[in-house]
Amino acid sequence: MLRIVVCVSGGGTNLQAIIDGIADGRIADTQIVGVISNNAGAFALERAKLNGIDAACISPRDYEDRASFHRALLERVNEYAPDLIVLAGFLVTIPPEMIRAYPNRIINIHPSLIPSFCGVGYYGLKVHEAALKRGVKVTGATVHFVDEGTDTGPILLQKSVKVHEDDTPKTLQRRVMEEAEWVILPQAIDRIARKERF
């Protein structure tokens, strides 16, 4: 059984991605055994409540330094003793020494086709935003390992999606989770769960 951590900072529809996959068989053996957001708000934690998944709120505004909370992090994640730690919206930089702890055994899932609109400010809307702006035909969505590195680590997954013309930064965002995100996120946990090599 693979024991896995979400970590995520907004609604959590890739959290829900990940447990509507493991509801219907598309992710096999595998169980979410924690949550943890950085944003006390986050709508994820009342999803993982509804799915009777623990879920916890660490967040940087209750620790006197960025330390302290780093520190908080990574305990609560031990606490949970997981395999694969996903990342699923996190807007949280992940402490170095976390990312030594936990080596290829974090992954995170990013809305462009890295190395495209990727790294330290592409985010949520900003990511899509900037590929509007750029005028690409294709963009799409990429499961990568994390690393020390921001969106650097060996890419696992990627899938594209087609840009309309008449698209704006949110159908855009919409259409990269329900045709990529969605769908490679919980095919990459899969694959992980199964041993299977990328």
Ligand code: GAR
The other form holds:
Amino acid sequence: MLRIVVCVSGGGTNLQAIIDGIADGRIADTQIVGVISNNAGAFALERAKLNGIDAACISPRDYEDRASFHRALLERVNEYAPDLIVLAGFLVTIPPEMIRAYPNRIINIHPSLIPSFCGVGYYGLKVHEAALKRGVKVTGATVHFVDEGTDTGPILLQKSVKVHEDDTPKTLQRRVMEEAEWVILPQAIDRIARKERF
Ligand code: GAR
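Any chance you could show the form predicted in complex with the ligand after that form predicted alone?
The next block holds the full complex; its first chain is the one shown before.
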């Protein structure tokens, strides 16, 4: 059984895709042992509770400095003893200590085709705003391992999505989620659980 911890910051639709994937068998042999949010108001925490999953909020606001927040985050993750950490819309920089403690065991979903529209400052809606501003005809999503850079780790899966002429950042974000993120994130976890190659 693959034990996963899912880290979230907001709505948690990717968390929901993982919960649904486990329930309907698209993700084999996997258990979500905990959900961690940096934001107490995240709807993702509700989704965890509704599904009987242990959930915690570790917010930087509750710690006097970044180092103490990082320590608390890593301690909480370690308590769950996960095989894999899934960043599902977790908009916090992962502490280097955590990356060193879990080499090639942290994956992230990013809402573009890396190396386009990624790196520092590219997250959430900003990614889609930048894609529309540049006028790309195709965008998508990427699942990658997390290393010490921002969106620089080895790529596991990508899926492309067409941009429509009348897209707004919000309509594009929604289509990238539906057609790409909610598909490839469960797929990547399933392949890791099955110990398949990418
Ligand atoms: C998703 O679009 C995810 O790809 C993005 O945040 C959103 C979270 O939505 N992540 C990043 O931009 C990371 N750089 P969700 O809370 O509904 O899953």
